[in-house]
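First comes one chain, alone, set out as structure tokens in the form predicted alone.
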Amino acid sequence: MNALPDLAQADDETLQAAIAEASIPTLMNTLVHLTGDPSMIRSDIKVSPNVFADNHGGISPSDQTRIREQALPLIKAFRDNGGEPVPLDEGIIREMIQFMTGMEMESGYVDFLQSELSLDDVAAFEQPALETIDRDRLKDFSVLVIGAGMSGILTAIKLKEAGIAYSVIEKNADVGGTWFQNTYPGCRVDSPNHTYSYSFAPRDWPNYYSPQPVLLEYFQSVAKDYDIRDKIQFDTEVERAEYDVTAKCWRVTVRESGGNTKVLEANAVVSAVGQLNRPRYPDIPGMGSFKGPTFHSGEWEHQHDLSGKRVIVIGTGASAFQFTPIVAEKADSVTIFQRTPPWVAPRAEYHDEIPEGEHWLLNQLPFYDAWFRFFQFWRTSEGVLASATRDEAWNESGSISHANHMLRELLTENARRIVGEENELFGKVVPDYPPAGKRMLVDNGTWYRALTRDNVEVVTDPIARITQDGVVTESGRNVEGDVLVYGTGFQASNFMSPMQIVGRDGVEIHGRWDGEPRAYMGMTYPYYPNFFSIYGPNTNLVVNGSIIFFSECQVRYILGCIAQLLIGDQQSIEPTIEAFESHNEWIDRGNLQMAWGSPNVRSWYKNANGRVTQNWPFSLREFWEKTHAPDLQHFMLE
């Protein structure tokens, strides 16, 4: 993108060209800021509450034209008068928030959204308790962070800002986590990038949903800009962390790239290893017998040219969903073995670059960037949560409530429009489980169109075994291939594996769990003092929000726990058994009320016993409120 002139130097043609590519709800709220006049958002033009509407919030083309025509003279006047936004009172800000969401909401919810909006430049995720601690006391406390992916980078930055000594252990050769490991064709984020980025490190993103190389570069540049790389030990894997009851510290055994092991000490440990970094392979007879190239999407082998090859794909999860359309463009054939199809949420802009005019507005027009980010945040956050919630009185097959049924109709119509109801494929791509029962995938129709290609086939006949030449199904069909790709996801339920985490009573955490991983608030654990996790049990999101938002909440909370140690000159903190058990009972009840908790739905959200171990079943607002600071009634400090 070329360098853009600032607002004061912009000519009328530049303004007009930028306005032509503006998101209309974003532009309308921005104009209220620039003029102080809220009449525009009090007109007959309304934003649709349908979160799958386009970037114009379902506003009609004629109304879009009306707004653009009104915007040009207003922005010109703002430019010519020196460009000073008009201060707005809180009532108008709240009105603007409700206008953009397209619905009325309770005041507490507006408070949460207003904090996320951060119009006053107050950081939304700071931990004020740290400001009361003597800086020398902070330096005497050390934290070891495991992992330098998204949440590990975040943790390191916030520890550094707080003045707390820290070090980071990373098994890979660079930062980035999942965006370093996953390099398969088509890999990209499925949250809008203006929300899938740190609140303190915005970026002028090239795409609405950026591909893997752009995301990796972002995390690399943030680590460099915040000067934390010298604290990261790369190509090093944590094997064991054991709490020393006498010394009140953690002893962490790491294995370096050359095979040498050493033991590090820290007052606290933060596991930031994530859930989706260890490939999961299905249990199919004959695995290992296929004579051609065989690999998992999470460990893509780029040395193989797939041009003209017969490619067999096992799985239709998020990775296969992204790489299959690209592979199909050059392969002779692609045969996809599907157990259950995904629900697909339509996003027309999913593969689009952000147009030049939108870039100009994001960079030059005051408040446009804040409202644009907020609009993306809302469309992918709480807007769908109600549709994923069970109504006990509802008994219609394939859905769990009227709202869920309506969502099903909308998503089914999207598939019908692209695939065609008369096509045999249509019956294969429409799931029989409720929407949001499994991870909903985001697309602009690319997946469905790829499946309709002449060289692509979706097979729902279960696999009986893998042979040296291909796959044999239970009906006896033999599908031959040249390359076999597993798109079968990751070992999500094996939290923190293969590390061994040994608590104050000598019990390793996986043995204590016995297949039932649990935590208090997803971050702390009885018997494991001063041990914290990010993206731990029951902190995953299904339909509401960016995981970076959740991670920022969690780091704020963890810093609050550390602050309590340092304020009272304590040595350890851990949740009480009562708080731990009560929290998990609450979580389990909540998940049973959600689409993904339905007993007839199989997914990686559940463990072998059918319990949802991954997901947070409540609103973002509730998590945001509960993670402002730890409730000391629920902790033991020693």
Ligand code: NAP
The other form holds:
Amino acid sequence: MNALPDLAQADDETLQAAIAEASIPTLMNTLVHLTGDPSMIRSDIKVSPNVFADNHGGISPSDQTRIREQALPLIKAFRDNGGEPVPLDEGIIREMIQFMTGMEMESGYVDFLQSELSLDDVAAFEQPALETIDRDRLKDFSVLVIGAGMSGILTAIKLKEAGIAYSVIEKNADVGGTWFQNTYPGCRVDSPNHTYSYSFAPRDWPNYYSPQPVLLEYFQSVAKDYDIRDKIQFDTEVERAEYDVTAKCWRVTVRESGGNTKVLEANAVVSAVGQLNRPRYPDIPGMGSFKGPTFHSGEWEHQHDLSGKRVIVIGTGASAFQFTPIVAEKADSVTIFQRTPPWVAPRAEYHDEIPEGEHWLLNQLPFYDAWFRFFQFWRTSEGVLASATRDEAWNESGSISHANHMLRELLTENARRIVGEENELFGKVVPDYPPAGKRMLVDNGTWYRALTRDNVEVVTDPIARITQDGVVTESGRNVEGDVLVYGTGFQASNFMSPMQIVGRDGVEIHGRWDGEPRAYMGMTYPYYPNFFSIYGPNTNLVVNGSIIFFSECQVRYILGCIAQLLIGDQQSIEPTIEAFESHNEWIDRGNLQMAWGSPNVRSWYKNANGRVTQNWPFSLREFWEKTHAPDLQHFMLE
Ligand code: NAP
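The structure above corresponds to the form predicted alone; please give the structure of the form predicted together with the named molecule next.
The next block holds the full complex; its first chain is the one shown before.
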């Protein structure tokens, strides 16, 4: 990309070229912001509430042209008048938010969205005020963070900013977590990058949804820029953390790369180990007998050239749907064993690079970046939640409400358009469970098109066993292959495993859970004082949003808990049993109302008893509100 001229230097051609590549709803709100005149968003041109519409919010091509024509003189005037935006009153900003979402919403919601929009440069996730802490108290206090992936880096940065001593233990050789480990072909983020980034570290992303190397580089550079790398001990794995009741501290046993173990001490521990990094292999008879290369998507063996090979893929989840189309381009054949088809949400720009004109707008035109991020945030988070929520009166199979049914129609139409209803494949790829029952895949058609290739076959006959030559199905079909790839997901429900976490009563947490992992707010645990987790039980998002948003809420809350220890000169904090139990009852009731809680859906979100252990069933707004600060009535401080 060429160097971008700033607004004052930009000639009319530059403006015109940029406007030609603008997202129209983003451009419209930006223009209101620059001129102070809301008439443009009060016209007959409206954004569609359909969140799967394109980057122009479903605005017709002729209306797009009208807006572009109006935009050029307005931006030229703004440039020529010195580029000073007009302050807007609250009411107009609310109107702009409602215009962009295409819907009316209650005022509490608008407050939340306004904060997410962060127009006034107030940090979206304000940290607890720690200025009043006695500096001597800080000298004796330290936090040990486990993991240097997305949430561990974030925790370290926020602890450092708060002036709290910390160290980070990371099992890998570098930062990045899931983005360090998952290197399979086609790996890329499935939340828009402008929302899948820390609120305090925006980036001029090359793509709307960037590939894995770009994400890894982002986390590496943030760790470097915020100068936390020297506090990270790499190639070291935490084996056990045990609370010492007498000393009121955690003793953490770590194994270093050479095999040595040592015990570290910390006043508090934050587990930021993620969920999607320990491969889960299925339990299929004959596994291990296949004589060709065999590997898991999360441990891709790049040394094998798949050109001209007969590749067998097991699984059709978020990983397989990304690597299979690329493998199919070079392999002789790809046979995919599908147990359950995924729902696929259309996203036209999924593989697109951000064009130069839109880069210019994002970097040079005031407010365009904020409104762009906000538009992405809405379309892929709160905007989708209603269609994943059950209506008790609804009794059509395959959907759980009218909105969910409409979503089903829209996604089915997408499959019909690409695969064709007459194609036998169509019957295989349209799920019978409600949309949003599992993680929906975001795609621009690449997956369905790959499945229609002559060298690709989707087999739905269940696998009976694996042999040295391939896979035998239950109906007796023998599928031979040269390479076997497992796209079968991760050991997500085994939270924090294989670490052992021993609480103040000497009980190890997995034993206490007995297959039913639970936390209070997903972050704290009775009997485990000063122990916190990020991305713990019931903090995963299915349809609604970026997990970085959630992690920022969690780190703010955890720092709020730690602040209580330091400000109040307390030694330990843990949730009460009552708060823990009522929180979990509330979560369980909530999950039963959601598509992913439906009894006919099997997914990694549920445990062996069918309980949803992974997901937050409510809105981002509710989590954001509840994580402003810990409610001390729900905690015991000592
Ligand atoms: P996954 O979504 O759990 O998918 C595993 C697949 O393997 C499913 O299709 C599953 O079928 C199938 N499977 C498991 N055991 C099987 C068996 N015995 N026989 C046949 N099929 C079997 O795993 P994933 O694709 O690795 O994704 C995991 C999560 O990682 C995602 O939900 C997402 O949150 C995240 N992810 C994100 C991205 C991204 O773009 N950012 C990319 C990859 C992954 P069933 O559905 O029937 O169980």
